[in-house]
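Next comes just one chain, in structure tokens: the form predicted on its own.
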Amino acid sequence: MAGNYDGKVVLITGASSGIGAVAARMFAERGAQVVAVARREALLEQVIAQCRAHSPNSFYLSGDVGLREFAESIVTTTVDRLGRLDVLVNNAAVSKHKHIYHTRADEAERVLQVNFLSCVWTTLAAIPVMLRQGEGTIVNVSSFAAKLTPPRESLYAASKAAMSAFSEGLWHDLEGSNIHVALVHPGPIDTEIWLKEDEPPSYQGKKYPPEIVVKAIFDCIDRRRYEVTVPQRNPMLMTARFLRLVLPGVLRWGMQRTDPVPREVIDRARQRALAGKRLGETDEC
């Protein structure tokens, strides 16, 4: 059971739906003053209305954390209005499920800005605040894809792997500061991200509710845990990790069988390359 968060200030990015929206509500129910951040203002209004039923001082900030100026400003605004920042949850992310042949360089840049650099920008802005307070917690929501990259997920997985490596470095750099950094790796979670994929996902297995990720976030804060994968002890995830470490060739074979690259995709990509086109310049471009 999560601890009491009365009076605590919690800043959550990617809070308009899915994990972020559930986290905002659950923190508010435990007494926290929540600052919810995302681009979709109409959805943020609904989330904060639910939060204010438990925490009247909660508010939202609408904007794009993929822009450095805005990402840094949400920390400043939070402290200006509420006086402190106890917990920063870097949860904002955009999906990118797409064959590399179809991917443009600007798409790669956008994924890294939102999924990784936004985390860096907010964290660098939050650390001085937490140093002045003498304490604070930063929870970075990564992905199981950072540990094991599925087909058509190279850019998404790379952005989350960068977040994971950044977090692990902070474990050492912030030692002795009383600023705790935690890393949460969700597996297949039932959010709207599955509806936003550029190309149809091959995964047809069970999807877990966002609440299990939020409970992992609380666990990281309350018990000062450094790293949690959810769902825990999931046979599929455990088997995949084992194969990645011990039999990587078998894992690659299995993934290639599960989501093979169609021959026509390669042939069309080669034809575009022969015509002098860049990656992502498809037949429709």
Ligand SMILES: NC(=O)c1ccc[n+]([C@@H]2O[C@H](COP(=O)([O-])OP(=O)(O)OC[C@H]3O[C@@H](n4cnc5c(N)ncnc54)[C@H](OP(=O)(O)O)[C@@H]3O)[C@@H](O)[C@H]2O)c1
Contents of the next structure:
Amino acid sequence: MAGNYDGKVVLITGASSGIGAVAARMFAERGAQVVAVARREALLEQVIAQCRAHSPNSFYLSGDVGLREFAESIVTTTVDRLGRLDVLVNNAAVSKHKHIYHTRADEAERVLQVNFLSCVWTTLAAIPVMLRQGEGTIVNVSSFAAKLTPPRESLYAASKAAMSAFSEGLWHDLEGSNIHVALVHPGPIDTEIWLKEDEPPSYQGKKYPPEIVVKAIFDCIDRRRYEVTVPQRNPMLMTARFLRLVLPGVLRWGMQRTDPVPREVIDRARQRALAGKRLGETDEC
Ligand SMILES: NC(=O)c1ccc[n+]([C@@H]2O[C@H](COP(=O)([O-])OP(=O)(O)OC[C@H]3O[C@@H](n4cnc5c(N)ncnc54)[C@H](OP(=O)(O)O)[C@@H]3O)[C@@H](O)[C@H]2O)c1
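Next up, the form predicted in complex with the ligand. The previous block was the form predicted on its own.
Let us now look at the entire complex, which starts with that chain.
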């Protein structure tokens, strides 16, 4: 049974599409005042119009959470306009699915800023607010990739693993404060993130609706759970988790077979290296 969010203030990053947009609507349907954050203003307008049908005070803030000043400002603006912050959902992220040979250093920096540091910046801004209130919840949307790194996802997985480690540390450090921290690990979810990948995804299996992730977020808040992986009973994810614990070498070997590195990718990377190019400078020599 979903909790009652009447009058609660919920700040959601990455709310213009996918999981974040569905979360915004579902929180508003439960009575929450939603602050939706992302870059694409036209989409945010649509999401907030739907939220306002249930909670008229909802609004959006458009900007880049990969910039510290903006990430901090979304917390202060929320509190200035709505007086409090009950739930912070750190959900914004970009995909980064490409061979390491094709990856530039500035891309690495950007992925870490958007996917991980944004969550640190909003959290550090939110903790004093929640301390003053005497309560609050921070939900971080990580990824199953944080638990095992798929081929071509080293940076994306690293950003999510960093988020997971940060969340666990917060859980320890916030003990006794009545600020609850939770971590959600989605598996394959049917959103537009799959269309934004730099190189075609090798995964062709089932994708699940974003609603299951939002239900996991509610579950974390309502039952004060720390960690939820969704979908919970997917045989592929269950097998992977088991192998990760018991036979990690077998898991790595198996995952590598799902997306082996083509010989020509290595050959071309070597040619570029011999020509003195930096990694990621992929215009052929
Ligand atoms: N879909 C999956 O299979 C899956 C699996 C595991 C984990 N996840 C995680 O679930 C979360 C939501 O992803 P999704 O699947 O719903 O994908 P999505 O539809 O692409 O949503 C990503 C959201 O993040 C926002 N965003 C990206 N960069 C931003 C930036 N610099 N500043 C502000 N907002 C930014 C995007 O909005 P704008 O472009 O408008 O800024 C969008 O609203 C992500 O953390 C993702 O890593 C997804």
